[in-house]
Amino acid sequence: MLPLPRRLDPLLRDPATLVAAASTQRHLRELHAHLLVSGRLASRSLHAALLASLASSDDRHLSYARLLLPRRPATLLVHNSLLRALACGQRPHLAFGAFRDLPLAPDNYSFTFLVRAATALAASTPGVAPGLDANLIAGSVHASALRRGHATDTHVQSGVVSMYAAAGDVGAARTAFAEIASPDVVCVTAMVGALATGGEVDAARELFDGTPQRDHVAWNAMIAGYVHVGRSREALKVFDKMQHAGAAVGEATLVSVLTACAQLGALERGKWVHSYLCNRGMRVSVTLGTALVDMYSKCGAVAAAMDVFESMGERNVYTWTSAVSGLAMNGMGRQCLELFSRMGRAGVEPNGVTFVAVLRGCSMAGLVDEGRACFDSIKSKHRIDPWLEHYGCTVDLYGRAGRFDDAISFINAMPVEPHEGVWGALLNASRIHKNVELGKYAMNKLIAIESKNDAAHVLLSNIYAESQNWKGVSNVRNMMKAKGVKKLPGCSAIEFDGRVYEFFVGGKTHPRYKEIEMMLAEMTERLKIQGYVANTKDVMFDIEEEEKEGAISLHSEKLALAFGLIALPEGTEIRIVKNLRVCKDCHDYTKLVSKVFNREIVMRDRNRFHHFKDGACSCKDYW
């Protein structure tokens, strides 16, 4: 055995710099050899050390750390540190083997890793361990953790609630935690995590509130729950307590947080929470530049979110699918498809969502041979079954064009039962091309399905309505009450000053609402003169058309542009969020105020991204 150089010395001291220099397995045999002529390995704490480092390399060493296990160790020191290297590495499910195969009976520490080990194999992607049911994993750990007797240990039960909640089983969760006597931060903060996870915000904040010691683990868990849930609004507000609190924010953080600001398209705060990552030099991360151009890119700033996708070392195929989905949404079907095949040039295999984001991109521009040839590739070339997602796109493609016989074609041939995202896309189709009677198919097709489609029923009306059937239009009407089906009221939201403002139609209590008024005033005038006339076919009512123009002048999105235009200085550029589809009239006037106004205005609305400027939008009226 050759003499150990002298610089090596002192990564004898440190078995994690130790594997590290094993470049090769002589060499680590080498090392390994002189750690046991020298007596080192005799500390049964730096055998452990570097077993445990071992374990946490690649399946090679893995290998050879199963070599070093002592066959008849006096404790479970060196185990353990087998199972806990395991299951805090990136294979959690062979900590069960490791378990399986331990010498001694399992003491708390081991029940400890195994839990982990479970929580980790819960909380990973399908296919990381081919094979094992997470869930059922949870109950037998738990079972066997009662069965010797450490169930009662505080480490394994803020574990055991932690990997009900990872598992999904928020009940088994509260069980686990309703049997602790005196459960300790870590446990208070599982639960916490466990009921944000499962959705029930309302009752993690009151445990969360009743908590006098908060870490940034538990934090973060409510944030994250509040943007599983939708309620971005009081996510963020949890982040300005949690600043002002002085916990730490790391990059879990800040993820749910620029999630929070896409849900919401708070650009502003978007902006302020990538400045404050880059001022304090945070690394950007892969997850977190993910994050960065999904909010950039669902807040119409598509120009920033290629930025930032661009500056981006590493990328992986969410990275890839968020950019292609932000160019689709904004509707740059050529752009999207230049990316997607550029996705490809870099030897990123897509998956399921990025042919949703590419044939929505097709759909949006009218690209239908485009979308059709993507479509087709799916499985022929990617070797990827088809979702239902997938099928209710191509219809779209295919309705959106008015090839309405390809359309229903492409339904009659598909090899699974049409759902209600494809009937959804036909009964849509129909509105866009006025077609009547298909829209009635389309429509009896989906209730069929969904009985209380709010969307559906209000679709068919308008289809109705712009026909002017009156008959028609009360028919629908009478089966959404008969039916206890309510029409989702329309709201728009705004940024302004570091707050997201909502209005709602007809809504009159905002507190600058006299200014707004006289602002609607203004702009309708100023419109009128450029040839502006109210189009009212999408009013559901028969009424005389003066106050069909009075019911249309109130939409939210007009309440919320005429708040940018009085409280957004001049060239600032107008940002709204609708809940709805934009109808025909509030397009026709947006695009109008764009350039009457000389501003640049982005409205999302339920199906899209709208860019409106000098007169002229985005969607090039085909939406």
Second form
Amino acid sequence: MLPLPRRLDPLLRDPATLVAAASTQRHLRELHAHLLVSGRLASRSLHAALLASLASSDDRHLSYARLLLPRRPATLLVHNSLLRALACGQRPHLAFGAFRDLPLAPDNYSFTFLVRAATALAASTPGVAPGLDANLIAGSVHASALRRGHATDTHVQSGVVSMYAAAGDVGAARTAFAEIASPDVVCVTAMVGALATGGEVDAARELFDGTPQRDHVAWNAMIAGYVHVGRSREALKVFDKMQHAGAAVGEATLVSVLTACAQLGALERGKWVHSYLCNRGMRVSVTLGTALVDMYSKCGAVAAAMDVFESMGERNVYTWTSAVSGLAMNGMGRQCLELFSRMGRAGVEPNGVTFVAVLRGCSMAGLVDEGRACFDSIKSKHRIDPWLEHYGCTVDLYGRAGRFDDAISFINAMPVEPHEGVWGALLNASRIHKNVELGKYAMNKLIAIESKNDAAHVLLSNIYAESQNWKGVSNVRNMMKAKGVKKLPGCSAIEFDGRVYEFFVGGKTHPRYKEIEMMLAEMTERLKIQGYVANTKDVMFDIEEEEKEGAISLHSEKLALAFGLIALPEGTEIRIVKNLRVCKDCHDYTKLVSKVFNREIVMRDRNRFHHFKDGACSCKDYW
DNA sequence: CTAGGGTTAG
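In place of the form predicted alone, output the structure of the form predicted together with the DNA.
Now the complete complex, all chains and molecules, led by this one.
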């Protein structure tokens, strides 16, 4: 064997580095020549490894890999390596061509890679392989495996189940799973995952509970499934059971758990996860770090979110978007824009989601011109076709600032038909600026698209109420009755002692209801001394609830607030998560409570955060 | 010197 140039020595130990080092075709040819002449390429394993890493690097090298392929007598091993590289690469559909051109009969390995390619294709964003239908491909890949007698291989079986899941066909996954004679753990887990991510969490849970075959991945699938459909409290319960069962808690687990905490606004629990992973010396990967940033942001702890963000070594578009969005929903528009431009300097390309966040940041902080410039840059600079949401955000931007003419001409200039979000933004702006005529106009446009939009009806009614137009208010209510529009009940949640407690309007079910009632009386008494006058203008939408016998006619956030004052130790923040927007009365009320009781109160509403302190709110009464 | 299932932003 001829000696190789010294500099190639270390590269040989790892063909992947070798390929990476060959930045041009010329380098590659040189390396290839050396390997060939020195006789090293005769080694079957090196040949296979070289091929595989060539194939997975990029298109130039991929073609080189194909060139290399016929240089040696065909072995399935080498061809399967290529298949694997293609299936796991950027353009998974290339594996189909390679599969068709196999010079030997495919074996079970070939099929696992083929299945993987179909899975990757189904999961990939549209546009990776235009013209290919992931569902059709999934079906034919499965059929092909059956025909060739490899559908009984357990790796193929589990792969097929998750392939159908990735293609969004839970039914097909079910059928495929039902035909497996004795599914192993991985197959069962694949099915649990297919059901859980396909939105059928209860079915997933049933399968999960009914099998002794469960490992940590199955637990992870269950937790992720609950989070996926917004049943985060159940996700946390499963996590508790998982720890009790002694299953291995890993990164995937914690990412889902953090997402659950973010949804619930469960800061204490989220902090616990953070220290848990620190104590266990886990590496904070991009994914985990992003989940932490998101959790802290959505719990209103922006400073903590930014600390994690700054400490991260690697950040991707998800990370940046989470951070930008965190600043936006906490009303920190300036900082949000600054971070966004830093993102540009860091060379991370924003996507549509990033722009939703930036536009919302501008809108919350009243940065109209900056926001408009940002909207224009979506297409001109970033070559993204603006989404309907981007239009909606921009209408919101103008509308909040009271620039109705700009808002209207912006809508008129839209190249696409405005959707309910656009009219909803205009409707909300009409409420903020008490513009009845514009509100009616927006409402008519909106109900032409979505006649039963409950939030819109509430907004319109509030507009009437604020202008003392009680006839208008009752008209809206009659309209709602006639159309059967149901208002989503308000719900406020508060975390106490590691548990999340929920309060509904008129809810009397809480075990400490008596205490809450007494505290409410005390609160109102002490607030009255400060000159608080109940503002019942916006409250009328809970009349239905008030009519219920004995129900207390208070919005859920007041109940949660009272509970917080009772249960949480003095000096700690009270954090409340509400599923709807806060009404004016509750907002005033909470401001006063923060002063009279000398407590900081953080309230997350449907759209944003309110940080109450000393009788003022961070939103500057602009929401 | 080839395999399967779970994980982040609106």
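Rigid core: the largest C-alpha set superposing within 1.5 Å between the two forms. Just so it is clear, the model here is predicted, and its values are computed rather than measured. Numbering follows the first chain given and starts at 1.
*Asks:* Using the rigid core as the reference frame, would you say Gly89 shifts its C-alpha by 2 Å or more between the two forms?
*Replies:* Result for Gly89: yes, a 2 Å-plus shift.
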